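A lone chain, given as structure tokens: the form predicted on its own.
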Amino acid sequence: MHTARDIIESVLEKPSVFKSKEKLFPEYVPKYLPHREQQLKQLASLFKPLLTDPGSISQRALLVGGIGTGKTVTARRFGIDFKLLARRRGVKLEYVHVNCHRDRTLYLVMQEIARQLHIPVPQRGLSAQEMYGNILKDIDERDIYVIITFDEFDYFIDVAGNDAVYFLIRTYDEYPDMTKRINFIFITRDMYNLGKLDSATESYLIRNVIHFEPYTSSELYDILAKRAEEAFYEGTIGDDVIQYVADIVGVDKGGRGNARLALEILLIAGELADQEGAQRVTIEHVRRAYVKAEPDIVVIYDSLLYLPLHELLILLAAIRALSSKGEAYVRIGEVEQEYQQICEEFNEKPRRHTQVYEYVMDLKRLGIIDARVSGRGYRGKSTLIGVRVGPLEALEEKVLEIINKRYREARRM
């Protein structure tokens, strides 16, 4: 019998596909931000007066975009690099990043700003407004300027309310001659919550809006390829695997365009490879990772119960064709051949090509399969079919179980 230490050591000594797993974590801020160059340029243009005429204006920017569109990492990267460039030019600049999902009240936000700026907070209880006054006094005495990012600003609006937002953004209104040392970046998923503010506050916030669109598959490929280079040992993950993750998440291929989800899938796929002692990350690892990372996967599994019989047979055919070839996609013709054999197994009359194509499109609409027109690397045009969820073996068992149950119920009637 192995001791606990033996078991732990066996895991620690097992080789890994990762050389730096943390490069796939959401909090990692890479030096390169593919396809967010335009947003960085907009931020640099807005905050340029901080370097050319510091203290002349209090600047603010509003970053708007869905989950995983690069808002947070762009703000952090900008803050890190802009601070360095400012200091080279003799401007003492600090960058503060506040997560409003955690710090939702004005008081908690002030505490966090003071902590990051290394400003001591007196033991006696201070109001949020008094604490802010101390912060303004401290940075003035130290002759420093600050960019404060309010990440997930939606939560702050919901909890703190209009008065707290107004208090922040109108910092220098009462003191027009005061050196304007504090600048703001606000990050929100959409403009909806801004409608909860009064018109004056809302109009002040939306003057400098920078939009972040969901990523396409080609954009995600560039992001994932760069991160994979940093995170995985050479030869442990192929371009086909990276492209597959980019395809199932890319907004142009029916995905959410969420880079955070794509990175999580890549991370989980690598962890699954490590657990098995595999030397390479495979497409099957990605399918299984997608099941763990995608929160709506349960809905997809539930929808299998309500599929018409021949759609289930088509799905079974796609699973078997993909399992046989070991690839991310197969041609619709290969699926049809498999489908005809399955129909013989179940003594069913196979449907014609037009009907099969309609079944495929229906399965695609439900998010169960992926179907697209072939591109580079394929002779002629054909519909390519893939299955996002996995493992394929478990999915095949599930589909077969539902089909067999249908036949048992039909015999009883």
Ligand SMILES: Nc1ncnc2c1ncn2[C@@H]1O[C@H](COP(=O)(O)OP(=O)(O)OP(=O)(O)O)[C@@H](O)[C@H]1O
Given for the second form:
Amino acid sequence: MHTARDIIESVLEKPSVFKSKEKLFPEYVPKYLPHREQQLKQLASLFKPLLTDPGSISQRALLVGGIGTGKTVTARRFGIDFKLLARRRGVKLEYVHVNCHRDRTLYLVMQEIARQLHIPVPQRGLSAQEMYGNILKDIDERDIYVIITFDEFDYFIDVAGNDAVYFLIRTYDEYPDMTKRINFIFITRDMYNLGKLDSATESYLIRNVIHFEPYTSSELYDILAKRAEEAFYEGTIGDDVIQYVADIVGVDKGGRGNARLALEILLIAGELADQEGAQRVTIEHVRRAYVKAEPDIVVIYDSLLYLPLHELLILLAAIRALSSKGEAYVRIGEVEQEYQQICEEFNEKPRRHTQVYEYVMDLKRLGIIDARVSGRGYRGKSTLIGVRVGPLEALEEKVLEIINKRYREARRM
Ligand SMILES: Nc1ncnc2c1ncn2[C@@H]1O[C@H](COP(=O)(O)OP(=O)(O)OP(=O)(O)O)[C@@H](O)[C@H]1O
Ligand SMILES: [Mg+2]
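Same protein, the form predicted together with the ligand this time rather than the form predicted on its own?
Once more the chain from above appears, this time first in line as the rest of the complex follows.
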């Protein structure tokens, strides 16, 4: 028999292949971005006038590319470094990154911009337009310049609509002599949604397009090798293993060219090695990790990251209701029951039915769940809920991970 302390200690002292696992997380912004040199150069030359002749123009760029091609990380890295280099040249520049998946109305976007710029927002009463006016005034008084990234801009176009986009891009139209302090980076997976805008707005947006192609296996190799160097202890992962991951995901080898998926496979492979107490990550770990790193789940990971807490709890409820019933669909009532239990578990006050329904519809819009009205074979009319992404067990794990992360962050604040 081992004492409790022995058992706890054995876990604490268990060796790991990781020296810093977070370096593989999707939200980490590394200093090196192999194979995005071209895109960084394009951004730098577009925004150079902010440093050489600040206030002369309001610049914009549109980043376009598929899932996991490095759009978000390139914009963030550019923001961090450009800000620093601007300050060294005596230009006060701030970088603001807004995720339109989370903040998809003009009002929410303005609130988020104000928050990141530390501009106080009155509790109520201001319209989005007035709030923008306040932001412009504030940065003018502070003599700062701002680059604002609208990430996942497709959602903004869909929900906020043409007028909201038009409002943004006209910032300086009415006052041509004003110092131009606001600049934009827009990010989208494809150009399709831009077609929903009127042609003047569309042509404004597509003036400076920067493309992000899916990664080839040799590009992924360089990316993974660099990240692995930071994340793993020396000697725990071989080049052949990294090459193998790159080959699975590389677009030239039939994969999706999605770096997020490649990093996820590497992370899971390392975790599997740890679980076994292995000293090295092997090809076999990668094979097993690939099965676990469900591409579908990796694709929706970013969406999950920004969902309101209770939307995540409802998704968790749907997953659990479906797993325990073992059927393709469950009634919304069953999901709500499960949701109430989960709320108890997390010490949360459950939201009302109408709000729950709205969250369900949002999850449906995101393609994560399936909701339809019951037909034959069911007594009474009810909304039936299924989950599109799977396997459920893996999805449950991811959702829980994000919920727990949310609580950790809340505690830190
Ligand atoms: N060139 C690169 N070097 C290092 N890491 C990279 C590179 N490109 C992408 N990554 C990493 O891959 C993951 C996915 O990249 P990112 O989130 O930027 O993709 P994205 O193009 O924004 O995808 P999505 O359209 O799904 O939002 C992130 O963890 C990012 O850090
Ligand atoms: Mg992104």
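The term rigid core refers to the most C-alpha atoms you can superpose between the two forms while keeping them within 1.5 Å. Numbering follows the first chain given and starts at 1. In this text, all values refer to a predicted model and were calculated from it rather than measured experimentally.
With the core held fixed, Val399 shows a CA shift of 2 Å or greater between the two forms. Relative to the superposed rigid core, the position of the CA of Val245 differs between the two forms by less than 2 Å.
The Cα shift for Tyr306 between the two forms, taken after rigid core superposition, is 2 angstroms or larger.
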